[in-house]
Each structure stands twice: as C-alpha cells, then as structure tokens.
Amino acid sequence: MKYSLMVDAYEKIEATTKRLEMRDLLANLFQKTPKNIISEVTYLTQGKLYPDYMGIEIGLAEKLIVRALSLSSGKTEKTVDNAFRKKGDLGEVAATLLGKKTQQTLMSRTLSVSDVYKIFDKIAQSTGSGSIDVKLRFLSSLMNDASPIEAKYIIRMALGKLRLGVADMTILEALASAFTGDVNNKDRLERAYNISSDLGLVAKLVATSGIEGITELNVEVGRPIRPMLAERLSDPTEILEKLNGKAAVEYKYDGLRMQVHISPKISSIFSRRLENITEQFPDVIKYVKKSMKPKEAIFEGECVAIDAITTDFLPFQMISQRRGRKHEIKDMVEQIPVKLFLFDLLYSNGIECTQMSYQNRRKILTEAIKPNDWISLSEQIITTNTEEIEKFMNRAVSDGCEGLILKSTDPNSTYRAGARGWVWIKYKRAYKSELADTVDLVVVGGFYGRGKRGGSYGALLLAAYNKVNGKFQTVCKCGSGFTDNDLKELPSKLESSTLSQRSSQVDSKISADVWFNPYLVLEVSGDEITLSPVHTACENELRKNSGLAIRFPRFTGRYRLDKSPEDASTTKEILGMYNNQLKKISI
C-alpha cells in the first residue's frame, strides 16, 4: 500500500472539522488497507507505533529533525531553523523545502506504508552509543524518498505531533463502518478496546475475523484494562438516590492509581494513563507478590506515600516524585515509602471479573489478598444512611484522604472499563463549598505575560472535555495561583505541545497568543460557575449563545500528570456543578 494513499486521506481529514466526515474518510482508508497492515495503519493514524502501555516512542528532538531536513533538502541548518521559526511547523517546512528540490535522486523510490512504519520502528528501537547517528540516517533516508506532502506527515510523526484531531472513538466508528457495515457495532469494538487498550489489535481482529473475532477477545495479564471512572456529586442524599439507596463507601486516597498485573512470567504496574511504571515501584511488586494468593491476577488500587516513622499519609506531590525516575530508585524507595490500598480485582486465575457485580469482585479480592503493613484493602463501609456517610467522610479527611468514593451494590454494578457513569460517584470534601473547589482542566492556549511575568505566560486558557463530540471546550482563563517557579517552568513544560494554530479538537471563541495540543492537565479551584458569552463549555445548553465559566479560577499547584486530557473534568460535570449551585441558592 502506497504511503501517499494514507497521506491523501490525512490531508482531507485535516481539512475538515466535521467528525462524521473524518469518520467516513477513515473508513474509506481502512477499506483500502491490506488486512496484514491494518494494525500499522491504525497506529500511525494515532500518531504512534504501538499501544501506549508498551512505552515505545519515536523520540526525535527538533534539532535532530532540523539536521535531517538540512541533509535532505541541501539547505543549511540555519536556513531550516529560520524557516521553522517563521512557520512554527517543521512538517510544513519539510513540504516547502523538499518542494523546491529541482530533481529527485536516481535512488529514490515510492514509499509504502510498511517502509515508513518499519523505518520509524528502527528509529524508536535504536538506543545507546551511536543511536543519534543511526536515527539521523534513517530519517534522512525517508526524506530522500518522500514527496513534499509525504515529508510533511513523516516529520510531524517524528516529532510526535501528527495532530489530525481524530479521537479514538472516531477510529472505532470508522473500523465498525469499514469492516462490519454498521457504525452501531462501535460499542462492541469499544468493549474490546477497553479491555485491551490496543486499537491496532482491535483493528486487526475486526478486519480479519469480523465481530466474532472481537467477541472472543479476553482480558490478559500484562495488557492493561482502561480504568473505570467516577461521576461526582456534592450531596450524599443525592448520591444515595443515584445508587438506589445503598452504597459501598470507600476512602478516596490522595495517591497514584495503579493497575498491578502479576503472573509467573509477568510483573507490571500501569498508571491511570496506562503508562508502564513498574521500574519506579519495585517495592510495590514485591509487596503484592508476597500478599497475593492467586497465581495470576490483575489488581487495582491507590498507592499512597507514607511517613516512614508515623505511617501518616503524605500528599500526592510526594509520591509523584517517584514518577519518571529511572535511576536512584533504591534511594527513592527508602526516602518515600508507599502503601497500596487495593479496591478492585479485574482478573484472577483465568477468570475475568469485570462482568461480575462490584460486591462479588470485592469478595473475591478479600479472599485473594493477605494484608500486611504495605498492602491493604481500601477502607470501606456499606450503608443506606447519609449520617453514616458524613461521619465516614470526617474520618477519611482526618486520616488524610481527599474524600470518598461511593459505589453501587446493585447486581448490574459491573466494572465498566474506560467509561464514566453513576456506578461510582466521587464525594470530595472540596464539594462542600459553593463550587466543587477543584476541577481538572486541560491547557489549550496561553497568553504572554507582562512585567514580572515577561518571558513566560501570564495566563492559560483552560478547557473541559466534551465526551459527546470529543472537543475540549473552554471554561476559564487562569492566571492566579502560579508560583515564580511555575512561571519559570511553564514555557518548557508546554513547549512540546505548542501548535501554529488552534487544534481541531479545541472549541474556543477566545483567541490565544499561543495554542497548545491538549495534553497538560491542571487542578484548578474557583469561586463559582457562571453563564458566559465567551466560553464554549455547555454552550446553548442553558441559554442561547452562552456557555459556562469558572469565576476567579486559581491553580492549586497540582499538575495532574496521572491524567490524560480525556480524563479531565467533563463539560457534563461542569453543568452538574452549576445546577447544584442553583439548588443551594433556591434553598
């Protein structure tokens, strides 16, 4: 399959903002794709080579790409760099410079999708001494064979900035349409994706075996399950009503959510974002192996940093210091000891537990673990009484927790992988104020600072996630709560996600000085939620041409590195919080 065929589809997708049109363009591309490379085409369309949990990235820096473009175009590195500064997109620079080449070399060839994938795979797998030269040689060879428009997407892929604006759900719909003839089969594909976290695998199964192949996909140790998510409410009476009058009430620990996979051959830990963080927490692997009774299992829990002397819980910021560390792990284990509180069991000795009710899963979890000083079950009561919930809340807060999670005890309370619903409901102490004091919002734009903030950003444009249309819709401009150190580091934190224009996934009436690919999630507090003519969250749902905005937003100091953009607070949650304010006012 020629790479140009895929690039032609990308051009058309990038040219539209209509999701259904994107879906149909993708479906057409998938239908033209040979089944033996459907996984590769799916991954490339996601802007990756493998599923996220494998942790394999292309990892090319801008400077290296500038060197490669210099070699391929015959221009000096300074010329390439200057063009980049003007355009702000190295992909566009590649298309322009290669378009000016007077002739192609005699050795150039027509690129296939397999050519591009295999060379990128070699680049990603190249490590150690001399790997920079190897990567440069491979990328230059691609550029020498690429047409200008192919080069544009090859360079964007190399940078990790493909930016097609295509959400995973749109890809699933396209696969359903292409290989089953019915876009409504997306739900069955989504179930397969949620238990495998691998769109390439789902694409291969549905392309080669149809719906029957998808149905036969099972949970597997070492392959993470997309985590179940919770809704939020501020009133225990309303929560109980949602849960049919009875709930399993658990501590909501201020830690790092973990999915722990153990078998005789596999020992892995995955974060909420499905990153493999096993190397940073060898102590947790040791504790779980010592405590577990099954030969193989998939556990889910919250890992909390504790004081080595008092065993008191420490803030999330402490455990986050162990994230991303590849060296000095032994010292970090001693300096920041952790305890894992297990709250779910998703698989045990060949039995998938996700389709069981919550109480059955909890029973099997209780039988599967022998608690010790470092492993315990989450603190829990089962109640129908709001007063008991309030007492338990006070106890949780006193013990250093964020609040509570209330879970359905109904027979249909299955583990809904990758979904957010009214089966689990957060009740945090912050929700006792007029506004639920903290929401998790995505940085989509920035405004240059002045005076003291010169050289950094004076404010950030923040958005909530609309699950219905896959858009990030603005809800506030936030310039308060940032320390001097935050202001100093913001440009570097956001540099890799800088865009030359607004992302097609961002819905904004406001023009930012700088646009960002939705990536960084911040925890934000505020005074209240109000109607707004300039913000797009929940636009037209309450009043024509008005959305919702957070008034007097403040950064809490917490970067939610454990959350992907799609895990941020949703527009539906913002609407619910606004409606709760109205109820309190009416009372």
Ligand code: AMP
Given for the second form:
Amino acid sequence: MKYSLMVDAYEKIEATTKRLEMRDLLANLFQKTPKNIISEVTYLTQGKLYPDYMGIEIGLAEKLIVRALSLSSGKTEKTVDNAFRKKGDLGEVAATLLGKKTQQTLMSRTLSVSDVYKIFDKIAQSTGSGSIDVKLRFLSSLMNDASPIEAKYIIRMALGKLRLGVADMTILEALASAFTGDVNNKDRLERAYNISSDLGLVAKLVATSGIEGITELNVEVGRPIRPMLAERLSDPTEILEKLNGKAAVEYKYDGLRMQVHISPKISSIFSRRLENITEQFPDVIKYVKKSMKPKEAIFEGECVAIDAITTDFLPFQMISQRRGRKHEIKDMVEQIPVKLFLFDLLYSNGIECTQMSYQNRRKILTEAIKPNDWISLSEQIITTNTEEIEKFMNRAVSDGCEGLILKSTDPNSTYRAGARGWVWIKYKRAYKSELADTVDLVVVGGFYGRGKRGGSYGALLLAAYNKVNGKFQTVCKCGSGFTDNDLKELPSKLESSTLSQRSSQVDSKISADVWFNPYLVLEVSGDEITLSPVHTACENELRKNSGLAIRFPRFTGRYRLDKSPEDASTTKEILGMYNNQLKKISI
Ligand code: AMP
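Form predicted in complex with adenosine monophosphate (AMP) structure, per the form predicted alone context:
Then the entire complex follows, led off by the chain already shown.
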C-alpha cells in the first residue's frame, strides 16, 4: 500500500473536528489496507510502532530532525531552525522546504507504508554509540523519497508528535465498522483491547478472523491488562447505597500501582500507565516469586516505600525516586525498601479471573500468596455499616494511608479492565471547605512570572480530559502550591512540550503566553467547583456559554508521572464533583 494513501486520509482527518467524520475516514482507510499490514497501519495512525507497553519509542530530538531536513532540502540548519521558530511545527516546515526542492529533483521512488514502518523501526531499534548517525541516515533516506505532504507526517512521526487527535475509542469504532460492518461491535473490540493493551493486535484479529477472532483473545502473561479504575464519593452512606448496601472496604495505599506478571519464562511489572518498570523493582519480582503458589499468575497491587527500621509508610515521592533509575538501582533497592500490597488477581495457572466476582478473585488471591514482611494482601473488612467504615478510615489514616477504596461484593463485580465504574469507589479523607478529593490535571499552557517568579511561570493553565471527544478542556489557572524548587525546575520540565500555538487537542478560551503539548499531569486541590464563563470543561452542559472551574486551585507538590494525560481527571468526573457539592449544599 502506498504511504500517500495513508497521508491523504491523515490530511482529511486533520481537517475535521467532527469525531464521527474522523471515524468514517479511518474506517475507509482500514478497508483499503491489505490485511497483512493492518497492525502497522493502526500503530502508525496512533503515532507509534508498537503497543506502549513495549516501551519502543521513535521520539527523535528536534536538533537531529533539523539536521536531517537541512541535508535533504539543501538549506542551512539555521534556515530550517528559523522556519521552525516561525511556524512552530517541523512537519509543516518539511512540507514547505521539500515542496520547493521537488520542483527540481524528482522523487526517487514511491514510498510504501511498509517502507516507512520498517525504516522507523530501524530508527527506533538502533541504540548505542554511532546510533545518532544511523538514525540520521535512515531519516534522510525517507525524506529523499517523500513527497512534501508525506514529509510533513514523517517528520511529526519522527518527533513522536503525530497528533492526529484520534482517540483509541475512535480507532476501535472505525475497526468495528470496517471489518464487522457494525459500529456497535466496538464494545467487543474494546474488551479485547482492554485485556491486551494492543490496538494493532485487535486490528489484526478483527481484520483476519472477524468478531470470532476477537472473542477468542485471552489474557496472557506478559501482556498487560488495562487497569480498572475507581469512581469517587465523599459520603459513606452514599457509597454503600451505590454498592447495594455491602462493601469490601480496603486501605487505599499511597504508592505505585503495579501489575505483576510471573510465569516460568516471564517476570514483568507494569505501571498504571502500562510502562514496563521491571528493571526498577528487582526486589518486588523476588518477593512475588518467593511467596506465590501458582506457577503463573497476574497480580495487581500497590507498592509503597517503607522505613526499614520503623516499617512506617513513606510518602509517595520516595518510591517515585526509584522510577527512571536504571543504573543505581542496586543502591536504590537498599535505600528505599518497598512493600507490595496485593489487591487483585487477574489470572492464575491457566484460569482467567477477570470475569469472576471480586470475592472469588480475592479468595483465589488469598490462597495464592504466602504473606511475609515484604508482601501482603491489602487490609480489608466486609461491612454493611457506615460507622465501621468511619472507624476503618481512622485506622487507615493513622496507618499512613490516604483513605479507603470500597469495592462491590455483588456477583457481577467482575474486573472491568480499562473502565471506571461504580464497582470500586474511592473515599479519601475530607478537608473542611476544600474539595473532598484532589484532581489530576494536565498542563496545557503557561503564563510568564514576574518579580520573584521572573524567568519561570507565574501560573499554569490546567485542563481535564474529555474522554468523549479526546480534548483537554481548561478548568483553572494555578499559581499556588509551587515551591521555589518547583518554580526553578518548571521551565526545563516543560521545555520539550512547548508548542508555538495551541495544540489542536486543547480547548481553551483563555490565551496563554506559552502553549504546551498535553503531557505533564499535576495533582491539584481546590476549594470548590464553580460555573465559569472562561473555562471550557463541561461547557454548555449545565449552562449555555459556561464551563466549570476549580476555585483556589493549589498544586499539592505531586507530579503524577505515573499518569498519562489521558489518565488525568475527566471532565465527567469534574461534573460529578460539582453535582455532589450541590447535593451537599441542599442537605
Ligand atoms: P487514584 O489514583 O486517586 O485515582 O486512586 C485509585 C488508585 O488507588 C488505584 O489506581 C491504585 O493505584 C490505588 N490503590 C491503593 N490501594 C488500593 C486498593 N486496596 N485497591 C485498589 N486500588 C488501590
């Protein structure tokens, strides 16, 4: 298949803001795709080469791309760089520069999708000394064969910023429509995606074996399952009502969520964002292997840093120091000991457990693990009584936890991979006159600081994620809660996500001094949620021309590096928090 066919579809997708139109354009592209390259086309459309959990990224540095563009266009690096500063998008710069060049030099060959995929794969896989030159050579060879419009997407892909703005759900709908003829089959595809975390695999199965192929997909050790998520409420009576009067109430540990996959051949740990973090936690692998009874299993738990002497829990910031450290990991294991609290079991010795009720899973989990000092099950009580819940909350807080998670004990309390539902409900400590819970918001813009904050940002524009249309919609400008050190570090933390104009994924009525690619997630507390004419989250949902805003937002000091922007608080959650507030006022 010619790469130009994909690029034509991209151009049309980029030109529309209508989700259904995007879906139909994609479905059309999938239909035209030969089945043997459907996975590649799916990954490329996501701006990737493999599922995220494999951790293989293209992400070439801007500088290198400027060099490649200079080589293939015959312009100096300075000219390319100046054009970039002006346009803010190296993809557009590539299209313009090559547009001029191709008038004289005819393209040497027609690029196929497989050519593009294979060369990017070589770029991504080349490591070690000399790899920069190799990458540069491969990218230049692609550029030599690319038409101007192909160059635009090749360069964006190389930067790791394809940004077509198509959400995973839109891709699933397009696949359902293209290969089963019925968009409603999306739910079955979604289930397959949720248990495999691999859209390319889902695409291949549905394209080659239709809906039957999808139904046969099973949980597999080594392939992460998209995590089940919790709803939130701040009143135990209400929570019990939601859970039909009875709940499995557990400590909510404040650490890193881990999905641990063990078999005789595989030992892997995946984070909440499904990154492979095995290398940073060799001790956890050792503990699990030592204490598990089945030969192969997939466990879920929260891993907390502990004080080696007192065994008290240490703040989340401590365990997060382990992440991203590959070399000093031996020292880290000694300096920051951790304990794993298991709260779920998704697979055990050939049996898939995700369709079982929670109590059945917990029973198998209890039998599967021999607890010791470094690994145990989450503290739990089963109750129908709000007083008991409050007592358990006090115990949890004095034991160093941030609250409770209440879980359904109904027979249909299956593990809802990738979904947030009223099967798990978090209940965090409430602070007077503050939002009962913190929210996790995405940095989309910045405002230059003055005076003491000169040289850094005075405030950041923060957004929640609208899952329906895949946009990041603003909820507040936040300038409080940042320490001097945070302020010092912010410019460099945000530098690589700086854009010259607002990202098409961001909805904002406010114009920021600097725009960012949605990437960094911050935990924020606030006083209350109010209607706002200037913010775009939930706009027109409650009142025409009004959105929702967080009043007096404060950064809690916690960068949620474990969350991708799509894992941030959703606009639907913000709306839920607003409605809950109203209920409280009217009581
Ligand atoms: P939040 O990150 O605030 O959305 O809260 C949900 C998170 O709480 C989960 O993703 C887990 O990482 C964490 N957690 C801590 N303890 C438990 C538990 N006992 N059961 C489920 N999740 C837990």
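Residue numbers count along the first chain shown, from 1. Predicted model only: the values in this text are computed from it and were never measured. The term rigid core refers to the maximal set of C-alpha atoms that superpose within 1.5 Å between the two forms.
**Message:** I want to check Gly451: does it shift between the two forms by 2 Å or more at the Cα, with the core superposed?
**Reply:** Yes, Gly451 moves 2 Å or more.
**Prompt:** After superposition on the rigid core, does the Cα atom of Pro294 shift by at least 2 Å between the two forms?
**Reply:** False for Pro294: its C-alpha shift is below 2 Å.
**Message:** When the rigid core is used for the superposition, does Asn517 move between the two forms (threshold: C-alpha shift of 2 Å or more)?
**Reply:** For Asn517, whose C-alpha is compared between the two forms after core superposition, the shift is 2 Å or more.
**Request:** State the core-superposed CA shift for Asn540 between the two forms, in Å to one decimal.
**Result:** For Asn540, the C-alpha ends up 2.6 Å from its position in the other form.
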